[in-house]
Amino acid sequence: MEGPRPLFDHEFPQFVEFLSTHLRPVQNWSIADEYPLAIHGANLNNVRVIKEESNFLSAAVMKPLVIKSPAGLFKVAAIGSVVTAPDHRHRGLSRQVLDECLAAGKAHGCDFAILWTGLFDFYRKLGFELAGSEISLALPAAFKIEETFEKLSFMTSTKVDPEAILRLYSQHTTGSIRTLEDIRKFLQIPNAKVYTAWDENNRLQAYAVEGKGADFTGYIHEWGGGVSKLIPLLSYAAKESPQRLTVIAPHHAANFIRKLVQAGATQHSGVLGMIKILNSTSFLAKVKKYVRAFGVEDVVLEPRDGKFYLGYKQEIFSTDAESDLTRLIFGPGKASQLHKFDPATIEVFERLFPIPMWIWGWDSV
C-alpha cells in the first residue's frame, strides 16, 4: 500500500475516473467539471491519495481559500471529495488521507478548516465541530411584493459576463477571494441555473445560481446585487423553478432577511459547516485584532500548555476542548451557553462574537 501522499500529474485522469465512479455514478459529467477550482491540475500537491498496486483505495481533496471578513482576512482549508473505495473501508483509509490534508492546511497556513457532510460522530473524533451560521428560506411559489421597483428584464442562462458578476460578487463583505478566471470556470459548472437581472441600460443588477453539479439541487447558494433588484429576480426565479427553491444567506444579511421573510419566505436557521481550528496562535492573533477595533480591551484568548483561556478581565475560563473556542468564535451558540460567565462577560463576548463569516456555495469541496 502507497500513501497518503500527493497526486502525480499523470495520475490526475484515473483519480478523476475514481471519484466519479464512487461519488457521481449516475451523472454524466466529470466531478472534475463540479469543481474546477479543487480538482484542477494546479492543486494536485492538495490531494492526498491511498494506492495498492496501480488502484486508488482512498483520496481526498483540499483545496485552501482565502476569506475576506470584517474580522479580517482568513486562510482557509476547504475539504471534500473523501471516499474510500467500497472494499476497503473500515480500515481506517479515510482518516488517514484525512489526516494528511489538514497537516497540508496546516503546512499552507491555514487558520481553519471547514467540510460539508452529514457524518457528525466521525469527524468530530478529527476535532470537527458543528459551527458557524445559515439561515434558509423557502421561497413562497408567489411574492408578496408591496414595494415597487424599477423596471428590470430577467433571464436564465450561464452566458454571462463574468466581469459583470465579479462586480456584484465583490461587494459582499465576506466570502473568498476570486478571480475573474475562477467565475468564468464557475459558470461552465453542469446542472447550473443562473437568474439575472437587467437593468433599461442592460446592466447587471442582481444574479442568483441555483444548483452545481450534483450539489445544491433547488438551493440558490450564491447571489449578489441589491436587494431591492434581488427580490423580483428571486420572484421570477420562483416562477421559473418547477420546484420550490430555497435560498441560503449569511445571518448577517438581515436587510435581506426580513424583506424575503414579508415577501412570504419560510426561514430556518442551520450551521455554516464542521470546522476545525487548526493554527490556533495565528488565529487568535487575528481575532484580537479584531477585537482590539471595536475598543475593547482585556479579553483574553489564548492558548496555552495545551488549554484554551476564555474570558474578560479577571473571568477566565479554561478548557482543554478546542471545540469550546470553534463554537465561541463561530458560533451559532452564545457565550451564556458556553460556560457561567458574569454577566460583563457575556455581554461583551455576545457583541463580539459570532465573527462574521461566510463562504458561498460555488466555493465549496
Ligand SMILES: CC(C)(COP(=O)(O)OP(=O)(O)OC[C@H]1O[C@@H](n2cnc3c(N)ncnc32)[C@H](O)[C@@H]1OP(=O)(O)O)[C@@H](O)C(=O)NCCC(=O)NCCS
Given for the second form:
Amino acid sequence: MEGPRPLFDHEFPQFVEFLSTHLRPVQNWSIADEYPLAIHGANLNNVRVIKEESNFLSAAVMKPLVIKSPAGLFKVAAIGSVVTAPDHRHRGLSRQVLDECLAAGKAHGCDFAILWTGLFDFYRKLGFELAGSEISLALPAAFKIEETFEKLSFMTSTKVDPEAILRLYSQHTTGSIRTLEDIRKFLQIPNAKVYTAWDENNRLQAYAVEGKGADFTGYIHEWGGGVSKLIPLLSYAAKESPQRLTVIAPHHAANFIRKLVQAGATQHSGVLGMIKILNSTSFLAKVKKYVRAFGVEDVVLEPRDGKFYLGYKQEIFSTDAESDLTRLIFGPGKASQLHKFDPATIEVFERLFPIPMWIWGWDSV
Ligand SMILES: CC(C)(COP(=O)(O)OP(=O)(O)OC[C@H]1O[C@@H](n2cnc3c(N)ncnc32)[C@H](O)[C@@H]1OP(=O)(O)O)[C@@H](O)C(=O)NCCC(=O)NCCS
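One more: the block was the form predicted alone; return the form predicted together with this ligand.
To see the whole picture, the full complex is given below, headed by that same chain.
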C-alpha cells in the first residue's frame, strides 16, 4: 500500500475516473467539470490518495481558499471528494487521507478547514463541528411585490461576461477572493442555471445561480447585486423554474432576507458546514484584532497548554474542546448555549459573535 500522498500529473485521468465511478455513478459529465479549481492539474499537490499497486483505494481533495470577511482575511482549507473504494472501507484509510489533507492545510497556513456533508459523526471523530449559519428561503411561486421596481430585463443563460459577475460578486462583504478566470470556469459547470437582470443600458444588475453538477439542485447558492434588483430577478427565476426554488443566504444579509420574507418566502435556519480550526494561535489573533476594532477590551481568547480560555474580564471558561471555540466564533448557537456565562459576558460575546463569514456555493468542494 502506498500513501497517503499527493497525486502525480500522469495519474490525473485515472484519479478522475476513480472519483466519478464512486461519487458520480449516474452522471454523464466528469466530476472535474463540477469542481474546476479543486479537481484540476494546478491543485494536485493538495490531493491525498492511498493506492495499492495501480489502484486507488482512498482519496480526498483539499482546496485552499482566501476568504475575506469583516474580521479580516482567513485562509481556509475546503475539503471534498472524500471516498474509499467499497471493498476497503472501515480500515481507517479515509481517516489517514483526511489527516494528511488537514496537515497540508496547516502547512499552507490555513486558519481552519471546512467541508459540506451529511456524515456528521464521521467528521466529528476528526474534530469537525457543525458551524456557521445559513438561512434558506423557499421562494413562493408568485411573489407579493408591492414596490415598483425600475425597468429590468431578465435572461436565463450561462453566457454572461465573467467580468460583470465579478464586479457584482466583489461587492459582497464576505466570500472567497476570486479571479476572472475562476468565474469563467464556474460558469461552465454542468447542470447549472444562471439567471441575470439587466438595466436599459445592458449593464448586469443582479445574478442568481441554481444548481452545480450533482449538488444544489433547486437551490440558488450564488447571487449578487442590489436587493432592489435581486428581488425582481428571483421573482422571474421562480416563474421560470419548473421546480420550487430555495435561496441560500448568509445570516447577516438581513435586508435581503427581510425583503424575501415580505415577498412570501419561507425562512429556515441551518448551518454553513462542518469546521475544524487548524491554526488556533493565528486564527485567534485575527479574531482578537476584530474584537479590538469593536472597541471591546478585556475579551480573553487564548490557547494555552492544550486548553482554550474564553471569557470577558473575570469570567473565564476553560475548555479542551477546540469545537467550543468553533461554535462560539462561527455560531450558529449563541454564547449562552455554550456555557453559563455571566450576563455581561453574554452581552459582549453575543454582540461580537458569530462573526460574519460565508462561503458561496461555487467554492464548495
Ligand atoms: C465515508 C467514507 C469515506 C469512509 O471511509 P473509510 O475509509 O471507511 O473510513 P475510515 O475507515 O477511515 O473511518 C474512520 C472512522 O469513521 C467511522 N466511519 C466510517 N464510515 C462512517 C460513516 N458512514 N458514518 C459514520 N462513521 C463512519 C469509522 O468507524 C472510523 O471510526 P473509528 O476510527 O472510531 O473506528 C466511505 O464510507 C465512503 O467512501 N463513502 C461513500 C462516499 C461518501 O459518502 N463520502 C463522504 C462524502 S462527505
